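Below sits a lone chain in structure tokens, taken as the form predicted on its own.
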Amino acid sequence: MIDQVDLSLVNWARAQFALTAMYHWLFVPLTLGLTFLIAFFETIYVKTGSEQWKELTRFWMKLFGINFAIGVATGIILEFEFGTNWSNYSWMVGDIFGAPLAIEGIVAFFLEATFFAVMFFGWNRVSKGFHLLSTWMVAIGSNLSALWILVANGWMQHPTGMAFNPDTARFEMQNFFDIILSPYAISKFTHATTSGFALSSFFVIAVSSYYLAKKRHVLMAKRSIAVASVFGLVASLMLAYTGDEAAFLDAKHQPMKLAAMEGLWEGTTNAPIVAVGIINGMKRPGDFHEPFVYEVKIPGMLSLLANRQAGSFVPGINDLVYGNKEQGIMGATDKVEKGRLAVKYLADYKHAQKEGDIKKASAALVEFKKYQQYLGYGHLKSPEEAVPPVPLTFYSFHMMAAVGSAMILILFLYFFYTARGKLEEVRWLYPVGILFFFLAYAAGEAGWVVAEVGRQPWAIQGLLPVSVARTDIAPVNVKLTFFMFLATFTLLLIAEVKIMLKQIQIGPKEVA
């Protein structure tokens, strides 16, 4: 018997978490990449002794500081929401999920905060070498913070290193190193950080292009672009590589997400990639509607990228919902049936324990363990609920991939013309660089939509649906805080943009 769930509560809790996460990701990427760019700038200053490089470093440091302060505020709220809106989740997996977040706060954030003050206020108060060390420590600390958060997220995508305790109904850690060294944890960290590096490079390029267009601070702008274009080009190439690895992992461990990303409803050999497509919004699992209104395919590419084998079979949404015996694929239909047996036998076990019937409890536990791996599916109302929102996942993925590919070209052009000393002659490139700063932001947000929306309905892939993970509170409380956060975050964003624009307008201190 499946518990009745207030879907309005679940959806509002989802919306509030998505709101906070997406606002948070407006600030985090700049923190991840800008710290390293600042460290590169200051390293050049220390090696050359040039006051121009020093002022250049201090200018970008001011913009980083504005962004950092607001990013911390949204991050703290995001972590608190696990307790306020997702208390069942926190109870069931707190033993695992809390560990990397605790390390992030105790080690990484402490490291970052310790050297932050020296980086900002230590100019001319400490030696050049120690100040440079502090700047590098802030860069490393910022990215270590991201590491532990992304380890936690990677575990949600592919749970490992744990076991379910039927006595407490909790997932408990068994091997910490299995969690932190999970391929998903590594993939999440490398893909998210390289995304931040690329976006930060475009931020520096956009501001510097503005100066070149206005013929202000020309030397500073050219020097900034010289460093940012190299850093960004390397990061964008790594971003493409890590994105391919992420999709490969999805094919192995989250095939439903991959199918939604490509709008693949019927599994096939020699599966194509849809280069461009318009989704048919009427399409549902098991029906006869065409998946696309319009599509342009590249034959065979999805099989090659998903399985590293040309002509191989890639399961579609219908295979994953209803099964495919020929390919040995168990569908969600069978998993839901087995999951409901797991729910039943777990309840029988708990009841027998309460009654003191050891024999009955032992028998129920034996039966439970037969179906334990499908426990999460037992809370789904129907097999079709295992399908994520296909149009949103599809469009987000394709927008991210298209922008990511174009970013490589734009960064190469900035690097090429800078290396040839002709950057001031290609003024048409300046508005393109500014535009791609905003497109890079959109692609980064779209990437998180793919990662999180694409794995719905799961809070923990295959183990815990969001309908079970939620807190049992009145929906009006979540609605109220949603709009409170929306107003607060929007005001903070407006304030940051105004302060940033004012600081950019002032520009760096000119040094003769």
Given for the second form:
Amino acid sequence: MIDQVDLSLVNWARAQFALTAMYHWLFVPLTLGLTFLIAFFETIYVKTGSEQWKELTRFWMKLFGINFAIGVATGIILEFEFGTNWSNYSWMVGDIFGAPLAIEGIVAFFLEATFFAVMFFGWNRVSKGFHLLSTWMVAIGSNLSALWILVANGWMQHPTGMAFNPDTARFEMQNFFDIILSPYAISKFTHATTSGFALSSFFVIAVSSYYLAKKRHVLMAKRSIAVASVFGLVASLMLAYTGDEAAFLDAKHQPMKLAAMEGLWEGTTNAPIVAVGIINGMKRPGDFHEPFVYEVKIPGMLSLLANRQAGSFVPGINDLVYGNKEQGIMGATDKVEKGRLAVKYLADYKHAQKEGDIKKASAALVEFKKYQQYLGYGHLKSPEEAVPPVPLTFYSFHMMAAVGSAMILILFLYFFYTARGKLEEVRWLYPVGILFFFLAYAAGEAGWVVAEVGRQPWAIQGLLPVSVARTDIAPVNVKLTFFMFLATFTLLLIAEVKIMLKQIQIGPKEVA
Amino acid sequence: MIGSLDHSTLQQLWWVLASVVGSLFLFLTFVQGGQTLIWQLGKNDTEKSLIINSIGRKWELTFTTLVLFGGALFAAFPKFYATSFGGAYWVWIAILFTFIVQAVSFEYRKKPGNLLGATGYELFLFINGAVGILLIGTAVGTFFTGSNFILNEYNFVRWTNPLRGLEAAGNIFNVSLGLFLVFNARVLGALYLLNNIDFSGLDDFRQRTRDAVLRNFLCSLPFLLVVVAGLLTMKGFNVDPVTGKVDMVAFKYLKNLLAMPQVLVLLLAGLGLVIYAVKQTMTKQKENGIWFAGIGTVLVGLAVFFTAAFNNTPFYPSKADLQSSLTIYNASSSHYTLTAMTYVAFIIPVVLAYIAYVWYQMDRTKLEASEVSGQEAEENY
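Form predicted together with its partner chain structure, per the form predicted on its own context:
First the chain shown before, then all remaining chains and molecules of the complex.
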């Protein structure tokens, strides 16, 4: 199916996608949550008629607009990168993957684009009520857009509702509802959006804390925090809950990712969670190195979290590579062997068809069907290739989980002191709130590293490795565009941050 | 109900839908056209701000329509998406870059501390309006002149020219189509500004804008001539409906137009409407030309897309290997996917309705100079 794979090409294409996705994720979470916060602020304004709430709304809206523009700029590239860098992927799964992208355009982007203009320029052109409706539409539109793109991502993590068609050599959709209602789709959507809500709350809290520390715009800052801390607290609790759900799904459908997240090499019953650990970088599949240089374990926790059953067996990386008969786990070794047969019979089928030998073709097809579920494994060079980068996945996961848990506490503190009316007294909390805004960003990016690096080498879990998914192109082209994107996005990011800081420094308009 | 439609009907339906989105995009390029007029028409800060705030309230609509055009092609014709984006790599990357820099420019141009200064962002807008549209036109040109790719038995693309799509810019027909679209966008841009801005007390500015309509229309004519003459005389790609074999046929696109008189009517009516809009604007001082020229552009766009794909014509032909050429029948999604997407498409009228309503709400009073300068200006671009 593929002739000499150029690994440097695949890696550059991956690096480029990672770069653009991570830049995009600097802006998207803020869009997802800040729109809702602005909609809350404006609702209060419309209910109370208070000019102060109006100015407060307009201030956050201005910051929202600065962030939104660069989110759009980084977003367009992602949609088209599937085509430019992952052309074979686009063909092989376009029948399924294209639909959510198109639906995203139809139902979500137009809502955002249309009502965005009203939100910013319609204050004096439409009624108060219609303006408020527009703000809500932007909030709903941006989150609907997240829904559809995460349906697409969820499908990559856990492909369902489709079948392989040997005649077209692609996967074709069989059940639309299996795809959009897949538990992975729902998990990805809820986890990613709630992380955006929590991060946006920290954004509002961080900026407002800065004002409190400087004793500027005190009333506005306190009001902003009051709304953001409630929204953030609810979101961060949901975030933890959906995170747990995501790990549970990984245990079922992406056990290799889960094993890498926990650095679990040998499967075991009563599997522990590593609370803190330093990974042994020498460790490779099948060898006898110790997995950790240093670790603090909580026994039994992983069995409980992964399978929701105390003492249950959780497979390790080695079980998944080499198999574990006792537990009935087929290893990548066997899958690769079967997959290679699938690749061979598919080629025979194609060849016989070209020759017009119908008998030979149908015989090859019968054989192919026996092994087709392992087709993706047939493209791996070795069973060990099925293992994702363990240290990166492990550290990213642990960082994300630790920050995510601490976020709940910090948001609770802001909420607690706001409710007690003591926010102006707890000045030590302000730098913590500002710090956690940055930590929340790091955690969000780390979450995507877990989700995407943790499922390597697969573009589509178990079906299509990145080495097949790529475009047939000289690596120099992709390398060049990588640096073009890096330079452009970095330049725009610097501009964005400078503008943002300047606007924060100027602050909201004070009205009596 | 839709599930009972046969595959080829759905394939045709989706080509029509994609063509409508693509043609609406061409109308909405009045934003890009306006972007290239900022320096020419705006002689001071207020005038520039008026231009930017006028088209700036619509830029996202244009942008989104382009994204939907890409998304619809991905969903309905994934083989085209995979072949063209992966194959003609550099053309698409270049187009995308011009849209990346566009997306921030309206918002950042006037903001304090914006790193590049207002002129920097105005340059970005100019690049998007000129280079972006030129390249899009060039890419559409290859629907007729063909590209350099070979598909293997797994339908994976191999591009046979190392320029990866940029070679299309070496073809006069392609470039002429691109330049025609650039000047047409400028005509549309000037017409939109005439319609949208309150010029009271700005008579010079109004005259300049009006002159721009005629000047750019005249500039577009030679390129239109090359495109039309080329289209009517060139050898084209033809697919045999029985065997599926592709070969070259003399006067193919002329034959398409004659075989599909409705398409010929679309083309002539579209061009007629654009000419009528320019005439009314220049001789009768009308300000509603954008609607005639806009609808005209949509009709011309439809005619172009239909000529490229219907009447046994591969819409994305390969010069390198005729048999690799893509038709709407061999490049499409499965029957199931097209059916599902067709149900989704029922929401499109709702989308169009709220866009029209908001457009009306926002544009029923014209943009005044006082809105973009002084107290109110802070909220604006």
